[in-house]
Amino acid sequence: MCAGKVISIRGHEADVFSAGYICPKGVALKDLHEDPDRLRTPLIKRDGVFVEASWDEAFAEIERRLPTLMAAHGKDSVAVMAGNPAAHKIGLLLYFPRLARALGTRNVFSASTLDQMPKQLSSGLLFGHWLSIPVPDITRCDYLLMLGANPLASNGSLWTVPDFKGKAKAMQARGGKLVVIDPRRTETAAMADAHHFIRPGGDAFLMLGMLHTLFDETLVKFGRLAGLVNGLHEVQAAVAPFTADAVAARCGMSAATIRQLARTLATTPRAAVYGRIGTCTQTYGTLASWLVDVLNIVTGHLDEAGGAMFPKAAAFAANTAGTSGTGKGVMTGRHHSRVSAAPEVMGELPVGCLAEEIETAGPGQVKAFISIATNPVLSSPNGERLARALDKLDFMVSMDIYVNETSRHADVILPGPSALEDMHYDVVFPQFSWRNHARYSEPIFDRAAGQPDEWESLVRLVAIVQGKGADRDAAQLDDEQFASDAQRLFGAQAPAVVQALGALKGLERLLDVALRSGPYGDGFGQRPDGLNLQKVKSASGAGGGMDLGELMPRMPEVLRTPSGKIELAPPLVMTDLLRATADLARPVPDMVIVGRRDVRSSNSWMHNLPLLAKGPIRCTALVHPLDAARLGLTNGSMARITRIATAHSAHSAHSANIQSIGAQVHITASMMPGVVSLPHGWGHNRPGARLQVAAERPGANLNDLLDDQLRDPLSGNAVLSGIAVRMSAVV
């Protein structure tokens, strides 16, 4: 940095957790910070056309306009929705649940339902936590099998390990062995040990398949854990139909491979099974989430040192607060979305259920939006439907820093300051990473003058709501809202934890509060040796950090299930189980597609980013060589690809958005035959988005294609792969 400019970005080699290793998106915060389009000022739009705005005339409006609206038509005549960009700023993760909470509203909304709630809904069924999910202990682990995962390209995704690739070459320098099952040769899977090609959606018949094998041969085993574990006798009845002869060709894989790949899980004493975005993105995203952490329990590797184990936070985690061993657990279906009769699943709905609440009359219709860092008209199927239903809504706003292809069409957008002048501490990565640790970034710039934190904006908008008025100061409201939330939670104790705060205030104030109570905190004064703030500050600056240590054991002390055991055999499984056994037979399509995530374009908010948007064009359609012959296809083409209509899109009301879109191709023997691959997040040719560098190349959006109403029945996830469809060239 140079006079107020950044100079240049590099990863801070004594860093405890990421040793230096430092991703595209981190070094592109320079073109973030810079970016010409990148958002200063509100905006309001008037008569059809976005100007600018002071602060206080946004939330003025905001004011006049919301308020109004819910008293007409009901507090669930608000949908409120957290998008991707969330995950990383503090501010909005811990402020974004009071503005819901705040609202009373039925109907919210994020990302997770795009990519990762079956994994989240497994977890809170087979451990008590929605974020008690056990990751691979990769320094000690001597064979991972990893089912549509990619971190080389992602860095892990609800498994924070960064520089992927250098833990998997010492794991495989030790002799241990990496093997990627996937419908295309990833990065990954290209440094693999094996590499096996799947049928899209197949993921759950193959570990159905290993498990029935893990049974019939007698290599079920739980170490320790064997008290622990309620259901084996329910799952192994019901998995008898899975054979690995029976789910060969649902999977695409020969029933001896199959064998094999339970054989050696099950021998290998240090041994752990991943599976991610690829296994919760389909039809059966729960049921094969849940069957990861089963292989996991059965062979005995849960838990365990080299197997899956479960990080321990510092700050933010719900499994290390309360009872030990013991908990509530998860519930599902405490209300459902108005025209689908979707189940909520953590408090959520659906994302392929907000155009529907839009376009719907009746009570309870969505009137009004409010969009936190979400741009879910690219990033949910059927995003033309969508876009049309925001424009028929009475109020939006959007916090965002562009006016991308969702903001545009906002009546008010609040932009929030660049990363780099944010402080930064991660809430939601240490739940998931390969190490445990503690480290807090100092923001680099000012903030420019007026510019509002993104908490401060929240505080605003839930005092709107509150009837508070608009013109109330964020950080009064704050501590009014402090001393309510220490009283419920410190009792008789809250004076004094509020003294030992001094004169903190904001985000600060919520993160030493949670890493003074969390598992290695000091107590307030009870644990001098514990961690408080200021320690993680001072370590966090020459020091790279806290390290907390490698993962341990946490069983039974992790379990929040209210008969403290694993429940491998939850009901909602259990019956998902039958939909799977009739769905044994059905006949594989000719061609289906599936998304993938480049290292340089994970999400649409990257587009915009010249570091980023340069080099070959990414947003292609991968095909094998034996399809691209078949359907004549050259490389370099251009092909056009279309949804087939499925019987249930058939009756579909709003199937309309069954349509072709044309995308560039490119051949390669990396792609399964009978398979097409196109990137996740593009389409940037929108009328009044305002991405210049995005624009240039806008790419095909893979979710024009897909239908809304298509999703995993138990988690409500959205179905974004191993959908048929035909290719064809443009002549």
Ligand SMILES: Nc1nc2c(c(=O)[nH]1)N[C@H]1C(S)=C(S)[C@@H](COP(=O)(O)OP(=O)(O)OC[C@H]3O[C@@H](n4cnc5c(=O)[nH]c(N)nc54)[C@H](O)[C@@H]3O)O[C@H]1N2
Second form
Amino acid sequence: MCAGKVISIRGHEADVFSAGYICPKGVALKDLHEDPDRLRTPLIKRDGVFVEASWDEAFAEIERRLPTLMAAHGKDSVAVMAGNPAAHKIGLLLYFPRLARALGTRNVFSASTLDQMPKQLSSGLLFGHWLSIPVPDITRCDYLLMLGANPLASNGSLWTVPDFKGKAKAMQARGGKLVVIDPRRTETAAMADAHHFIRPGGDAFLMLGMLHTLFDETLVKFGRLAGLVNGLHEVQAAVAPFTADAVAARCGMSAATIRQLARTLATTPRAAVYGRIGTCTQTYGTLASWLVDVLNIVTGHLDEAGGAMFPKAAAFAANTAGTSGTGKGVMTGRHHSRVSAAPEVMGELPVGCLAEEIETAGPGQVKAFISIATNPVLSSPNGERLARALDKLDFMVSMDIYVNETSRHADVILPGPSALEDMHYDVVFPQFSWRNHARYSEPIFDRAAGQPDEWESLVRLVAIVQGKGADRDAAQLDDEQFASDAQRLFGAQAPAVVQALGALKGLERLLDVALRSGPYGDGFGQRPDGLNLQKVKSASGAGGGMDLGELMPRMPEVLRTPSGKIELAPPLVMTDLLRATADLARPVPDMVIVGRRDVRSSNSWMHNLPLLAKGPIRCTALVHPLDAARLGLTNGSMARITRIATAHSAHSAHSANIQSIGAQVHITASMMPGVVSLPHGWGHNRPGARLQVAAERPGANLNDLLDDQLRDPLSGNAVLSGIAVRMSAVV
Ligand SMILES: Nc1nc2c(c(=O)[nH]1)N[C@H]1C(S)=C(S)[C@@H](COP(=O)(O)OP(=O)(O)OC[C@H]3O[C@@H](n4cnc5c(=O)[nH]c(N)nc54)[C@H](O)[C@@H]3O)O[C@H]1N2
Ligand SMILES: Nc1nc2c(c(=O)[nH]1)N[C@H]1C(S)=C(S)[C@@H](COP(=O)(O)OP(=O)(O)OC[C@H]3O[C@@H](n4cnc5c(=O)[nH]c(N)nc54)[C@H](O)[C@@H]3O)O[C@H]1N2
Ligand SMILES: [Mo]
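Hand over the structure of the form predicted together with the ligand; the form predicted alone is what we had up.
Now the full complex is given, and it begins with the chain already shown.
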């Protein structure tokens, strides 16, 4: 560690995972570190104005207000939400669940229901664990069918694949084919061997049509998994209505193309289907996510080299714990949200329910909110409604590094250290990585005096909630918690484990336990050649980390279903197929809106970093020339995009959205006619945010047009794609 300035940031060629590839956001960490708007001290709002405070003052303020509120209104009166950066920060990820548990509230939310909850649910139902999500084995794959993803911009998602472009080119060089299904000819589609437009929201229908073709043409084969799959006949019966001809109009694709996609998938020995955010953020999100894996399973590509395989992470891989090959499986709906009766999924309620839980009076009404690294005012549908609701709270705490569109509503803001002041070990991404690996990064800079790590702030919040006091030392509280956890986890072995961990504390202690008891671990001496933190640390840094090899078959060991089989026909999904059957002939709207990502942006933030913000305006509305001509839109002009009201918004005064937004038009034949694409996470013109650079070019907020009440009913995931809109020229 050192004190000083960032001179430059570059990729590390010896890195076992990235081989030196970094995206522009990595380079921009310099700007983030130096950003004058990034908070360095806690803030407390006094008489409506934020004032700087010491850490002790901030925690004292929380202790003064939160426990009394909980005592008066009950546990559910506090809502808590964790956002996307929590997936990148080991401290937030490992300690957030402790806060949620300590609060004991049902009102737990996260960005998962704006993103991948459908995939987690479908994987849980099929394979028995929320985190058993197969990824394409790209280095050996010869045919990759990709739906609703643009890894050239995103670097992959639920599939961590740095330099996707290089890997896809290598696949093409050995004769492999990449086929992209997307309503926009994206950067990824442009390099693909084939690209097909699809009507937004049509993916479940497309894949049902493909599945029907596989049954119809007797192309179904399980290969090695024969005998491990339950429910094939139920699936075959349920897909009977979905012939390629019946689904074609709904997908905006020809029946011949749909059949051909199915045949190529079935007859290419090493092939995989991959679907991502475009397939999740729709009303059939769970169905589409399920179908991706069903197609892989029934064509014999699941768990095969070059197909869709399950990574095996070195640490914190819950799907390596417990008994191999069997388990409890997953269930949903153990409780329901108070206002909309939405089922709990993975312990969470849908983000779309947060505003109404704050607005609606009665027992269990949300009176306080703790937001952790999340900006739902911009990143969730109908954020304006949420913003109004946040103003009605009795108390709000934000753990955030900026005063932004969401944290401006807080009474207390607790900032985390800069990314360069934090140690790092990827907890989430190795569960979905293209190759198994383990690497550890030391902090580059010392932290400013008094600046706690984020896990320490969470430990202090837990202590406040548990009535242990605001002035307790985080490290000591953590020691106490660890001692009791070790007893529970290791029983009679606990003293030996504690001794083996030596002087390690906090995150490093948890990481060492996870590595040593993980699938490659030394088992605290039982397997002396195995991993521990010390070994991973020595291999990291200059060494570039530890390569744990290519993806390996994991069936049936990875299964955690009660039957010990793949459950191809989960009742929840079978019932939802009836909804899709009834919906098959629904006419498609004239014009719908979808989102996109830009390589120089990260959801609703990083727009304040000069290196990323410079250059052309990125928050543009992409429209096809035919639509532009029809609507009288010209390149570079402003258009008004108005949403067409849904049944929900018609009944509720609260939920009335901002009805329209203005965005700059970019005319391009890369769009499917009838579809407009606008990135999300913009709209940095809200009063009270302190984002000087972002405010110069605030952009339009796509989520202002979207309906917080539209969800995939199974997973609770928000519908963010394929929403009917009208567009007109601003004159
Ligand atoms: N319309 C539409 N909306 C979408 C999407 C879409 O495709 N279309 N995508 C959705 C998806 S996939 C996601 S994941 C969500 C993401 O939505 P969010 O979870 O809200 O995440 P971000 O928008 O990235 O906001 C991150 C917040 O964390 C703060 N932050 C950054 N670094 C740190 C840190 O180190 N510590 C702390 N404490 N805070 C930090 C930032 O200042 C910001 O307030 O957006 C969703 N919204
Ligand atoms: N640079 C950058 N990288 C990121 C992020 C970022 O904001 N910026 N965000 C990160 C996060 S949180 C996530 S979750 C991942 C997401 O990573 P990806 O899933 O790759 O997300 P996108 O790049 O938004 O690509 C989604 C694609 O789906 C298409 N689409 C929209 N609707 C439909 C539909 O109904 N059907 C089909 N087939 N396609 C549709 C869109 O046109 C778009 O091209 O990216 C991560 N990486
Ligand atoms: Mo995401």
